[in-house]
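Here we start with a single chain on its own, the form predicted alone, put down as structure tokens.
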Amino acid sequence: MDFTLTPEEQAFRDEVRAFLDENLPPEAERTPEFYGTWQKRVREKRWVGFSWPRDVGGGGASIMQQAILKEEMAKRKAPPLGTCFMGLAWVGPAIIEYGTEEQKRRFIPDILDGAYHWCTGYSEPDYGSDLASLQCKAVREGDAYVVNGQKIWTSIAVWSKWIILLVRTSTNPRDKHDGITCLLVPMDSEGITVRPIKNMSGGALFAEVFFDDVRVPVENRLGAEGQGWKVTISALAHERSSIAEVASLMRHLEGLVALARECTRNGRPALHDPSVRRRLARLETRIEAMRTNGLRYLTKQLKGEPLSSETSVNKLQRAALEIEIGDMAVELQGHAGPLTRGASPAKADGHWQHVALAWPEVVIGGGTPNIQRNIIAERILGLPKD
């Protein structure tokens, strides 16, 4: 992997550098004021949806410089490029490789404006890891689709404007995989209910979404019919492919190294325990291999060649993370670890009692530990399927 930088990109590194420093404030000082100024200031770069085509709006930059500017964002604890997360990671690649131009001038703009959120109706009650066994049914009524079924865990449902759906348009496809259309909905059709699932830690980010004769017009098709799975898979690919999760990562880290210098073991900050260092050692090294194998994946795309699979071993490594440093900060505060914000005993107002409960989040959301495993096995180390 050789990353050194041309004279431009080089450039661009120190424009990036130069424009952070005039308009990112401390993490303290940050109003909610500054947010609604940064978004606006970032959209006038074209640095949301920097990868994107210019002809759609977005920056049309090579991997090069997203990979440069992913990094100096993290490592300055910037806020999100955009507000539409689902939206820019991938609705809208998904609608820029597969949509009609009329979809484009419809969607695009107000996505890297961040008008409003999208949410992805994929899961159902009985086929999440085997996604493309889904049952949820569309069929066509002259120039409408008509929706019949359930989708669940829907991450944002509560508060979406539109959905990209799945459904299944043909009842006897040769192979599974065919036979599966991509719809875009709006969430307010008539006969859709959203029912919330609250969580451990007492959100409600997943739902329930039911769907009872929702009429859709054709014209909101997203690539042609039955080959929804084609769309699907390449709109995966963009949300996994990012690595811009290492620098999240490595925030809880530092914090949790914090965390461990506040509380005490046998009367000695818990940072002393050697048992507490190799803990963490370990923690670092796996996110360190997960940067290194983000490396080799922006590695692959600067020589042109498509990612796959192998996407799913860094998604597999994060859940993984999530959920054992949640775990261990609960564990070093000992007697307060069980308790929750407003409970004085705890740090940092239960904020890491909130990380350990809240993993689902994002453990469950691209595809479960189970799926990826899946993958991995199938798909990278030839295995037969399960």
The other form holds:
Amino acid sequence: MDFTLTPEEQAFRDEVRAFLDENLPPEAERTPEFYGTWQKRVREKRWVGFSWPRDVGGGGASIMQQAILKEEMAKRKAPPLGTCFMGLAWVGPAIIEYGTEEQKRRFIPDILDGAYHWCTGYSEPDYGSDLASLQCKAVREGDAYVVNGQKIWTSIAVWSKWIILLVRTSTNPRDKHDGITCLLVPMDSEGITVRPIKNMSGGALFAEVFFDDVRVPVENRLGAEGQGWKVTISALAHERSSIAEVASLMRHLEGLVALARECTRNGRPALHDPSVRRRLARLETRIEAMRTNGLRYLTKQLKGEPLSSETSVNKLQRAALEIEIGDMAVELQGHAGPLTRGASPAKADGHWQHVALAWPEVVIGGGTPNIQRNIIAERILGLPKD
Amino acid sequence: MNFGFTEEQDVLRAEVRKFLDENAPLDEVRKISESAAGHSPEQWRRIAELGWTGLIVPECHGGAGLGAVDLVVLLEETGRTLYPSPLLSTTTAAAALLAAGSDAQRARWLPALAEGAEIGTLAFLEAADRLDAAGVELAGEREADAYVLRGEKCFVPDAGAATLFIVPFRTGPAPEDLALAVVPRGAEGVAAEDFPGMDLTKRIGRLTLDGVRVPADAILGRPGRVWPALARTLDFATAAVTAEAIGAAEGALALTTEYARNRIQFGSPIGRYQAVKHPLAEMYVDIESWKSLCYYAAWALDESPDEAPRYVSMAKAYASEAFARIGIDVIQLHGAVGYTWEFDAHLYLKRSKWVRPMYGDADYHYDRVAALGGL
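Next, give the form predicted in complex with the partner chain, keeping in mind that what was shown is the form predicted alone.
Starting with the chain above, the whole complex follows.
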């Protein structure tokens, strides 16, 4: 075991630090103008799409450089690198791996620039966890596919310009995964209707999306017909050390400790209560477990071994932490716990109450905890599929 | 950046596993653990020859000169088969000598520990069962250059088998007025025996010191100044217990997973049912997680001592809590057969009961994490 950096890695870390010294003001001093300038500067550094090949406009970074950049950014609580987050997370990587040259030229620069948002049309009303059984249908008619069906739980559909869509092009494949095709569809296409769904926090981040004879040019197909499953879930060479998630959870925990200082139990700060202290220490321990698990994944990646199901470990840890932190913050506030924004006894104007209701976004999206448990049990422990 | 093992460490693991596969499958472990000695003196000689007993002892004193990370590799494997031996205790005694002993003292005792000629143990706890400095009440009375010890140490690992006791005792009223004595079993006034315990593979006992005279050259470090070395030794031992628990828990998970694949009920292997597969997945998540914390703690003990106490405590807190749960789940998932003496499931439950309090349970270590984090 050895955590020292090579001279090149150290030089890169110093470059990042110097950049942050120069370009990143303390959190309280970050104005709306700052955020615009920030995105421009980090784009110039090619830190947006840092892992992507240089010929498409990415940074061509090694796994280790990606980890260093994330770590330094997280330490200084820097804003995200790039704004088109689904484009950067999976649409872009899929286009780079499976797209035509024309598709790369057409989409990748916009994703890097954050010119507009992408949303993701995977889940359907009857097919969520069982995604591969999806039924939204596309029929080839000349130079176009005609899409009919419905997607649901489509986050940020309302303000997205494009959707990456999984459709069924064959109803009778050998394997249900084989009949799926991936299409890139403009959200203003004729026949698309978006109906926002109000979530339990009262916001409307996700929506239902209806497709009624929507014509999608064949040139908008990503990968071959029937290759859609592979296109969307193929292992992307992402650095998966959980650095950003760990940093965000640590920030939540710091806030929770401050809250425990402020709230009282039996007339004394809750932080003096042994059970509160132990719960906080337990949360810290789990976050550190995620961090050190991430270091093991990173090591594996650096050795050139692909990661697969083991990353479900950190997904489960994160899910439990997101739920527990919000829940504890509400519990600490006693009878003010269930009050919300606008109620004066609620601390931080209901911030924690919002946190306590917002966890499903990260806990359910991308595979529920029970799906993650199935993945571990079946793919790692070798138990029979259910 | 490399948070993995070296080729040499992989080789060590393979060698340890080979020896244990050949010599200590669980039926053999049962025989050894049910013997009066609680370990196999014949195998003890052989593992000493393989270098296990002197793993952390410097080469100049006859050991392999390796560190905490290497020890983790060794103990994960001994844990996997619940191997009964005073290896962990002897290594802890060596760690105490390394932390607090003078060159002459190291040269005097470490070679014998490395060779397996002596079985060492740290006799820290007393009846009050406290792990802090104030927990040491056993008084040493000054007599010329020597100290005379009178009292009792409790919960001493491998008390029955040990031939060399490292004994913290009190020299004054301030919490850290402690000194550290090396007491051979043969010294006048020494008596030691094991208690009956749940986990036959792990012995814990009592050490009675009835006016035992400890000469000046058997006092490690300077009286009143020895607590930091002792605290380091406790951290080291804690990490070692946590590492051994990884192997034991993985053994329990493997046993139960195998059972779930083969046991048919309602026309299907029970491992197909989520009520069975999800607890097994949770065990995997927990074991992997305390494993990462334990590896980091061991690395810190070797390379980054300031970070070590916090990570040691996080790893042990996690292990104590999760392994206790695993021990119980393993029995439940087996159904009635898990309750039998004949089937191996209970061996892991009993190990989890031994691991939980050893060098501090989850509450103790969560409290320490809170304190170290400035809460």
